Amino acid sequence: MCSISPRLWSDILVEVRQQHPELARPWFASLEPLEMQHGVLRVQTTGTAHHAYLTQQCQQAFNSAAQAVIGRLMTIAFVPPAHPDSERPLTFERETDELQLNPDYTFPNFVTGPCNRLAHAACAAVADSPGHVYNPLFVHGNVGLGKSHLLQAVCHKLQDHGQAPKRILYLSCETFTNHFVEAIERGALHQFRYRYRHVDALVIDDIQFLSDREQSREEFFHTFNTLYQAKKQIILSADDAPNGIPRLEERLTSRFNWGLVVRIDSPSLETRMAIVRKKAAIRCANLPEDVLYHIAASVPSNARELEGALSKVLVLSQQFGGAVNLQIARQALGDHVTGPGRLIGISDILDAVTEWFQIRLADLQGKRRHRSIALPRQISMYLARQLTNLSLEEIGGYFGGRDHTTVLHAVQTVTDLQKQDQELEHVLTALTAKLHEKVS
């Protein structure tokens, strides 16, 4: 008796993929190789379906498999289970009542701003009467713009309400689908549907997944159905509106409009500002003002991400004591992040300038020498050498001709003044944040 190498197991696994693609599953991972003992190779199952499907369908195929990756005659014997599915409980039923949601998610941590106004607005509605207002109720926006923290906390409060307990679900669409090909496979659709359907709040995150699975589908056109009737509350959550959801049934369509949809947009400037100052307060830290103005600035869509970079600046300002500088700030992100957008040009820089210091164009790219002009163009070539990828040269043909030694200049001024005057290290960032706003 001897045991079989991990990766000879795992060669007759690809062997049964690559010559028997129609019988191949998923969970052939999860098979365990036992013992060798006279030509016969023991496997253990996880389940009576696996098992039965093993030795009714793929037994010649794992045979022959064997054969041709040990190179001598081999037979696969596959063990059933150790407890039988009908005494091993259900992925449904043996999850306890408590949900997994993360205690940051809450309504008082959620920044509220423009792009995410009326979501909130109707979560919060929701919470405060379920079944009653916006049902259902659908949220879609873009990845890492709120969407799981607003249903999420709408299950905080709904936990946290005075009346009566509620009986609350939240899940991804992933692991409805789970749920249901394990009620199948063990016969259990009506413990599925009496877990699924006998709810006070049903909540599920990226139901766009649903599309690309029919059975599913058509389990979750019922319950919704059953939920409805009953007037209790259903919130889904995807990356596009119903109409938007490739291969989504008409019906299933039209029953997510019955509600309300609403969606979430990319945070302004000052919404995602407002989000790192919130982030940072939960770790209990406190940034200085340029420090928010240059994480909102290198992320200029995803609010997800931005917790990601504060958590860098974060991380390497304990390397310094656990003071956080903006040149921390910059170590952290990189000194030029630019968002999927498009690139920031020369007249973005010409007009944000002109616009801050209200001056004329003309003034800018002209001969004057005046403090009032020479600063504001200064800063100007200074932008556009650090935030475009122009040559010396060209950028000063944007300054009435001037040569590259006037433009090195205006550079090394700048990043020389900047040192020692705050107000100048504030008037940068702020234009940065700008540029990097106006083609984000």
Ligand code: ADP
Second form
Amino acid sequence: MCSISPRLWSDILVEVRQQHPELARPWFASLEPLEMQHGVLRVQTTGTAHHAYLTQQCQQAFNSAAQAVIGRLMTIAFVPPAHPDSERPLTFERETDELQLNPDYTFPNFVTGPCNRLAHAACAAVADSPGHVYNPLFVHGNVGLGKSHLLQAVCHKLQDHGQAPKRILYLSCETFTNHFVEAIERGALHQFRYRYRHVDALVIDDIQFLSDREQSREEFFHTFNTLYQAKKQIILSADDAPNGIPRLEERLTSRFNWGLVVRIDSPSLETRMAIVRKKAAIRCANLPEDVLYHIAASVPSNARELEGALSKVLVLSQQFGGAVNLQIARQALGDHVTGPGRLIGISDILDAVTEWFQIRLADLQGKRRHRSIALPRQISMYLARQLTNLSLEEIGGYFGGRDHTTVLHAVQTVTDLQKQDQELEHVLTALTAKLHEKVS
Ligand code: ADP
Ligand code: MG
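Moving from the form predicted on its own to the form predicted in complex with the named molecule:
What follows is the whole complex; the chain from before opens it.
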């Protein structure tokens, strides 16, 4: 048995960051190498969620980083934190199929904007005094808008409270129904009921899946009543408001409406940029504004896809020594929208217009007002409006942060001009055809 020098361990962390920037987290600094024996390096982790993240997602990355640094076959064994009993607050029975909390899904990592401010405030209030403010709390919104993130943030906060240990059950609706079916099959309904009805907080994600399960609905109804009467906190999420979930009977929808129902909307461009900035910081990456902008603008509405886009950019940047610039971002996301012929993106339009008019991108995005630049700029804005789903505000952002009235004016000018100017009409037709051809 031997120990490993701090220098070697920090080299391993650097290697992981370089090879897998999408996995790296700032809290890796708190990992502590213990000892090395028979090619196994034991590493102490500092939290249950950290341990789960490392074993489930980072094992391979750490093994190969250790191999690269130490120069021989190595395995890293992540040691779970030893909880004194008083610090064992989370789930009172860990089952393998129970959802683990994602260590990234905390309140500090959640970006608030007009789309989610209310949901965030409600979750924060519930985390501060569970069972007393909004009960039940029902959060709904489309996929990828941060519902699971917020629900888990509440669980993290309850877990960290440092008060009397809380029994928290966080799980997907599907797990609830699976447990229920298994309990019936095994004749273990009594244990099932004990388990679900003796918690301080029951947090169920994607409750809309109850709609297809009549027996589970019945069971959930009674679970709900018991917990509610005991003033225990219930938090639910769904893809729609209670009344919009099909086949959910009135006795359930009305109960879901007893507490507070909050909706999360799609994030604006500004919020998306803040989300990408936050996600980059979590990955220890510092991105220039134009890259943040490009990523945020290339994913119109969904925070989950933003994360995928960011990972693509970070992974590609490794081939260029870790530097991230707009060119790399454009290369990484060029094929971002796939499917039967991808959508035309703003970068396609910028490329086509600069090539056609033989001008530089910097001029198109700059302040010069000479007609030789101003007209191509207006044409680009016009084409962006016609051929992409970007809002006026978003288009303006691509042209040196011009505001939406400037874009509107450009679109109007080009629309009017082409009626009188055959030459311009021809240019627009040719550019449009070229763009469609490029993505088909
Ligand atoms: P949902 O449960 O609504 O489908 P998730 O909670 O799984 O969505 O969120 C998808 C991804 O987007 C997650 O990585 C989450 O961290 C991220 N995300 C969504 N909204 C935000 C936000 N406001 N701030 C930071 N990250 C966010
Ligand atoms: Mg979810």
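Predicted model only: the values in this text are computed from it and were never measured. Basically, rigid core = biggest C-alpha set you can superpose within 1.5 Å across the two forms. Residue numbers count along the first chain shown, from 1.
After superposition on the rigid core, the Cα atom of Gly366 is displaced by 2 Å or more between the two forms.
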